Structures are given as structure tokens and as C-alpha cells.
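The chain below stands alone and is given in C-alpha cells; this is the form predicted alone.
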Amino acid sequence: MRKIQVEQIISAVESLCIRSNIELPQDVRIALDKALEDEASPLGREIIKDIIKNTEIAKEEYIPICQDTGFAVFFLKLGQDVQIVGGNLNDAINEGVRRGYTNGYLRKSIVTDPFLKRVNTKDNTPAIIHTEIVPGDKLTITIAPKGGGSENMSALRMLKPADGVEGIKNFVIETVDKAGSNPCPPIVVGVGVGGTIDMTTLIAKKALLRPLGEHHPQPEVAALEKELLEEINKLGIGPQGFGGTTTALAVNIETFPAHIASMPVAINIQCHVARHMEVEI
């Protein structure tokens, strides 16, 4: 049995929580370069253009990419051969972010009693925390701070099977549209289809994980990936919703087996500045 100190999390955590804010994953960077290039209307070149120079102004000065510095999510595989130490998993996750949103001087935006008093919690905790246990003696933490803005537009139906990929499409199409400059386009989509109501919701996040430009195993979900992301793309929305060839950079999919009865649909919209880091202890 391996032991993992809390403290060593906490470190972990905090230092996740300040360079995902600064640093925009290699991929995400490679789909923006791409975008540019593709994009066909001159003003959403430009805009894409000052999207790229602010990631590079972040990463230069080591500033928030966007002032949204999000809700801490985070994703947790501990191996089941690993034993905390020194007090709670969650804790420490929690006491992390409280450590990094602090530290690092980024915005706190989480509130207490939703929609009561809403008092700021002042240190960007709780995190939403979903662990996996998994076989080994590691702890992979995954952080995902996910902004207001984009959270927004996400949307779920518990469509019929008899609805079919059809169905999956419009809805698809149909929150993408409805959420137009909301979300800060270009974004990512994530799409999960099949499980419990909280389990598709789930899987759509987990989905905008996925890098860019990699499909879906299954060559009928990533055929639907690439032909979601052309329509999207139709729409005209475009860059920051100026209009354009690039209203998103992917469509990522997931699935999980589903009951014969239903076939709901959740979808998770990311904005461009779409955030995720990992590391492993």
C-alpha cells in the first residue's frame, strides 16, 4: 500500500488551480491555429487573432487568461493499492483550491445558498470533486475550472430511443444556436448520451477532457462528431458571435449504455478558453 501525504495533494492542487487559469492546453492552442486559418470572415480572423494574442499575453505576464477564473472542478482517479494520509481526500482537494484561488489572486466566484443569501465563499470553494477508483498506486488529479458563462448554455433532455441520432442532432443544433455569443465562441462541445440523468450530464462534461482533434473511438459516434461540428459551423455565429465560418472548434461525444426506455442527452458548452490540466502523484 502506497502511502500519499495531504499536503503533497494540497501543493498539487494549488499549483493546478494557478497555471490551468494562465495556460491554454497545447491542443486547444493547435484547434485556434487551425480556426484562423480556416475562418472565412476577415472580422472573425481578427477576433481570433486577439484570441490567440491574449493567451500569449497571459502566459507572458502569468495572468488569468479570462477573468472568469471558474468553478474548480476536478476529476480524480485514486488507485485502489493508495492511502491518504495526514487527513481527507476532499479536504485537501478543497483546501488546495483554497490555497491556489488565493495565492494566485484569482477571482472568487463561488456562492453560498444559491439562490438565497448567495454570500461569497471568498476562496473559490467547494470544488465539485467526482473520484474513480481505479487498480494501481497513483492519484491522477485533473483540474476543469469551468466559467459561468459557458456552464449557462449547457443544456439536457431526456429524449425517446424512438428519437433516435436524429434527435440527438437538433438538440445538439438547437443549444448551440440558442446560446449564440453567450458563451464566448469559438467553443468546444461536449455531448453525452445513454446512463441516468446524472450520469449523461456527467459524461458531456467529461467529454470536453477529450483533446481536440481526436474522435471518438467508434466510427458512427465520430462521423456524428464531424458532421455536428459542420452544421454548428453553419450557423454563422462565428467568432465572439461577430459572425463566421468558426462557431466551434470540436464536438466531442461520449456514451454510456442507456435503459431500453430512454435516451437522454445532456450537452456541456466551453468557451474557447477551455481549460484542463492534469498530474500525477
The other form holds:
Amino acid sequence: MRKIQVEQIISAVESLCIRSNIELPQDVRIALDKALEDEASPLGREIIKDIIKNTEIAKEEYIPICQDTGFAVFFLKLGQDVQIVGGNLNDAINEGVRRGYTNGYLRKSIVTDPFLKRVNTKDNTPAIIHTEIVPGDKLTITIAPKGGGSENMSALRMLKPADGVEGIKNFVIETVDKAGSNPCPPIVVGVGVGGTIDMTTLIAKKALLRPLGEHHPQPEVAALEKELLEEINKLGIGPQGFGGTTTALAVNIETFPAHIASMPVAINIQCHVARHMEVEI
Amino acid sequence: MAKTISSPLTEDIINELKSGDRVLLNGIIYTGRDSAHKRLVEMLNRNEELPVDLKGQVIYYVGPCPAKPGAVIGSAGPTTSGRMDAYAPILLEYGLKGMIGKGLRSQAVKDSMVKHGAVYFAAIGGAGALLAQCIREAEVVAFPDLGPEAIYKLKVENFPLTVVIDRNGNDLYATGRDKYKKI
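Form predicted alone already given; the form predicted together with the partner chain follows:
Full complex below, order starting with the chain above.
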């Protein structure tokens, strides 16, 4: 058994919280640069220029790209030969979040309960933690801070197997169309198909972690990603919804085997501040 | 080319601004989002005096990040305006003249804007660092207990905005899309 001290996890998480909110992944920057070249609307190009300038200011000033520094969502891959010592794993993640959001001057956006008092927890805890046990003796921590504006435009539908691929396409287009300017386009569209409602939504969120421009390994799924991106960009919504040809930067689809009776589809919408960062301990 | 305007907005400026214009705003604006709106409207319903007089003023839907030591404010981009739709007509009737946010507004808000002569501007959603640079002064003036949702009085300089809905009810979110829609 390899031993990992909780202190090591806490400081890794603290740093991930701060860095992921300030440093935009390179693949997103590349996608924005390409969007600036391709965008047909002059106002849309001005907006994309400001979006890029914003990411540069964030890095120079070392302040968050967006004030909504999100719900701290974690994906952990815990090697089965790892022993956590000095405390427990979930507490360590939450302590890292507490320190990161406080010491990094990030906004605390979490309230204690959803519909009673809604009192701010003041340290952005609790985090949302998805843990997978994997072979090996490493711990991989991925953070994907998720803003409320784009999350609110996400959707789930229990389609019938007979709805087929057309049903998936219609649902995705309808969801993006309805969201319009609300989720801060250009957006990234994460789609999960298959499994049960919990798995469908989980893989839709995981789809957002895949680098933009990288497609699903299955050619039919990759083709659907490309087709949906083209169709979404014909909606006319454009940067910030002011009209244009760049409504989405990418569509990433993940699939899971389905029950003979079901074809659930989840759509997780992500704004252009498509933040995520990974560290291996 | 962006027009330079100042806040509070005069009747002349309001009449001049057209949906789709890019503007640079200078002057005083007030922040307010979900919880602050709820409280303001509750106070108006009870005929109480507001902690900030919003007559003739501009409100910015934002919940900023905390300021780093030595900074005026943390990142401060707009939040989704639609969540304030239930409250906006009441504030417009009271005398609010401008709203800054991002995203779609309801027909009730648009009707109220036309009736009372107000403008809806969008700031770039997700551009919190860039927008924070245009904020020169920030002071909490009401509801400090709400943390990021407290009402701040902000002094802005060349704050970049786009007029989405003008006082005649023209909506860039609809007209802009129509221009580029291909399906």
C-alpha cells in the first residue's frame, strides 16, 4: 500500500481551486482563436476579442476569469493500492476547497439548503465529489468548477429507443435554442446518452472534461458531434446571443449501455469559461 | 464605434440609445441580484423607504468576487437577468432607468421598459476580469449581510456594454438571431 497524507491532498486541492478559476485550458483558447477567425458577425467578433482579452487580464492580474467561481465539482480516481492517512478523503477535499476559495479570493456561491433558508456556507463547501476506484497506487484529482448560469440551462429527457438518433438531435437543438443568450455563448455542449438518469447526467458532465477539438473514439458518435455543432451554429444565437455563427465551440458526447426500454439523454451546458484542471498524486 | 455615455442616464440619452449600440458607460451604478431584489421589492410593497434611492439610476446584476488586498473589487461580470424578471417591472415603475445583465428578458419586463422609458444593457457574461478593471470605486451601501449579493455603489469608467433592449422595445437577442439564423 502506498500512503498519501491528507495534508498533501488538501494543498493540492487548494491550488487546483485557485488555478482552475484563473488559468483557462489551452484547448479552449485555441477554440476561441478559431472562433474569432470564423465568426461572421462584426459585433460577434468584437465580443470574442473581449472574451479573449478577459482571459489574458485574468492571468496577468491573477484574478478569476469569471466572478462565478462555481460549485467545486471533483472527479477522483483513487488507486486501490492507496491508503489515505491522517484523515479521510472527502474531508480533505472539502478542506482544500475551504482554503482555496478563501485564500484565492474566489466567490463563495453555495447556500446551505436549496429551498428553505438558503444561507451562504461562506467557504464554498460542500464540494461535489465523484470517486472511482481504479487499479494502481495513484490519486488523480480533477476539478471542474461549474457556474450556475450555464448549469441552469441544462436538461434531461427520457427518450424512447424508437426516438433514435433524430430524437437526440432534436432534443439537443431544442435545448440550445431555448437557452439562447442565457448561458453566455459561445458554449460547450456536453451530452450523455444511455445508462440510468444518474449515469446519463454524470457522463454528460464528464463529456465537458474532454479537450475541445478531440472527438469520441467511435466514428458514428464523432460524426454526430460534428453534425450537431454545425446545426447549433446555424441557430444564429452567436457570441453572447447578439447574433452570429459561433453559438457553440464544441459538442462532446459520451455514451453508456442502455436498458432495453430506455434511451435517456442529458445535456450539460458549459459557458466559454470551460474550466477544468487535473493533478496526480 | 462605441458611444460614451454617463450614468445616471438622462431622458435624451435614453431616447438616443438603439438596440445593438455598443456603449462605454461612466459614472455611478448600483449592484443587485436575486436576494437584494427580493428585499427591495418587499420594502416597496410595504411602502418603506429603500436603503438606496434607485430613481433614475442604473442597476447591475452582479455578485462580484472578493477584492484581493489593494484591489477595488474582484472579478465582476453579469449574472443571468431573467431571474430578476419577477421584480424588474416594480423597480421600473418606481423609477429605475437602466439594467445591466446578460440573457433574455420576459415580455412583462419589455412592456414595462417601453411604458416607463428604460434601457437594458448586456455586459459580456464570463468577462469578469475585464469588467472589474473598469470599476474604479466600490462601496457596500445596503444589505452587507448578503455577502456577494449585497448592494454596492460602483463608480465605473468606460464600462463596455451593448444595448440589447432599447426604450422602444427593440430586442437584439431577437433581431441579431434572425440575421444569422439558417435553420
